[in-house]
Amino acid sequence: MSDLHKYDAIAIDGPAASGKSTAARRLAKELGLIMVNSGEMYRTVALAVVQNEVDPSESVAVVNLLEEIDLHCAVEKGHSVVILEGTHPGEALRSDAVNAVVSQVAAVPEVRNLLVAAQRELLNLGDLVMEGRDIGSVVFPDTPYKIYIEASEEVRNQRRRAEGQVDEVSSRDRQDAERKNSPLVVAEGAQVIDSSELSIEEVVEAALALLRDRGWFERKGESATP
């Protein structure tokens, strides 16, 4: 990030079930940073779409709903939270119904514009580890701390099934990569980590190595070997 910014963002992107959420949580805990799961924000809007029986393919209807619901982002105990109508939705965000529509909802430009602005605002609160699908490419394109975590489709499908999810990652991949607004890409300057045959500890160590190489610890006045 530019020296004009008081705080910095570590951007972690990747497809569904690549391991980026777990890696981001571990990295944030290791470094004592705010952890932001941007996907939960899109899932919260998708949940509102499901609950209000709005057709996710009707972008005007989705935008109208967005103007009606009470949705805001905050940080609690070092983690970002999204509050919908006064409560955190919890496990409802992982439902099959939400999985089925979240990519469509996330493709609506007005949804992305609103949530990207909210994600950027969180940087005013402290250094962040933010994971998602367009963090390094759109939300924080100037950060030098960019990581893209991937894994084979077979491994990712296995992980989804182990979590009790029935959706195939190939469908999500296609929708996320082909959307016109903020598609899933490897951001310029991002280090790619293939987690297919790595433990989460090895993925986090690779991320820490990137931070050491790019001067994170010197900038923060910390040891390079946390």
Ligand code: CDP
Contents of the next structure:
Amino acid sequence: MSDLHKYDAIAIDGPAASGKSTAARRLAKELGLIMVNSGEMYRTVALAVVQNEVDPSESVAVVNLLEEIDLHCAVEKGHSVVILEGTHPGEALRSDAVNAVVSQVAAVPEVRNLLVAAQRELLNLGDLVMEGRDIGSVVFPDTPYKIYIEASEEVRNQRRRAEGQVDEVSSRDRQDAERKNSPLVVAEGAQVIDSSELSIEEVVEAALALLRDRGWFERKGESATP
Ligand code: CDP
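Hand over the structure of the form predicted in complex with the named molecule; the form predicted alone is what we had up.
Up next: the whole complex, starting with the chain shown before.
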């Protein structure tokens, strides 16, 4: 990657509610990197599917919709944002209706091709932390900075309930892990962190330790103890 890009990506993958978003946000803040939530991009397409009453199991209809909608990915104030029909969808991205269809929508190859290209483009803007399902395996397979955060199903369901969301975490995980295109996997070379019994600080510390081991700070010309 370093041959093709000026900038580097830290890939954080894992199942639903494993704590990867929080860890990625903290890490990005601590290191001053752009934070990219790739799930929001899939959620935005899923929201368009819901709003336009498209059947998510009809991949041809989803692809047709993809051609009609106006969708942009950008970075504002150090965070990725998705703009659908000129506005930020905001909280609607985490609605129950979106939770229910997003994994089906994310399994459509054309949806993935479009969004993976947009995700790679963002690396032209600066060093970044990107979290998702296939960041270390598909989007940036050459990055040495790969982390896979997991947690027990019980802990993950508890976390989602605490956020007040109706979210079939296990059903989404099954769909994400079983799909043909870019399934959720531990990418080659990724360090696995089980967050079930860890505080967020401990997860971030484990991620920083990996970056130290893999030479991130030397590469950035910084001291290894941020
Ligand atoms: O935050 P949470 O774990 O609930 O999920 P998310 O990151 O917002 O992603 C929502 C859904 O988008 C996932 O269940 C996947 O189906 C899909 N997704 C994906 O396929 N690939 C990614 N890189 C990110 C998300």
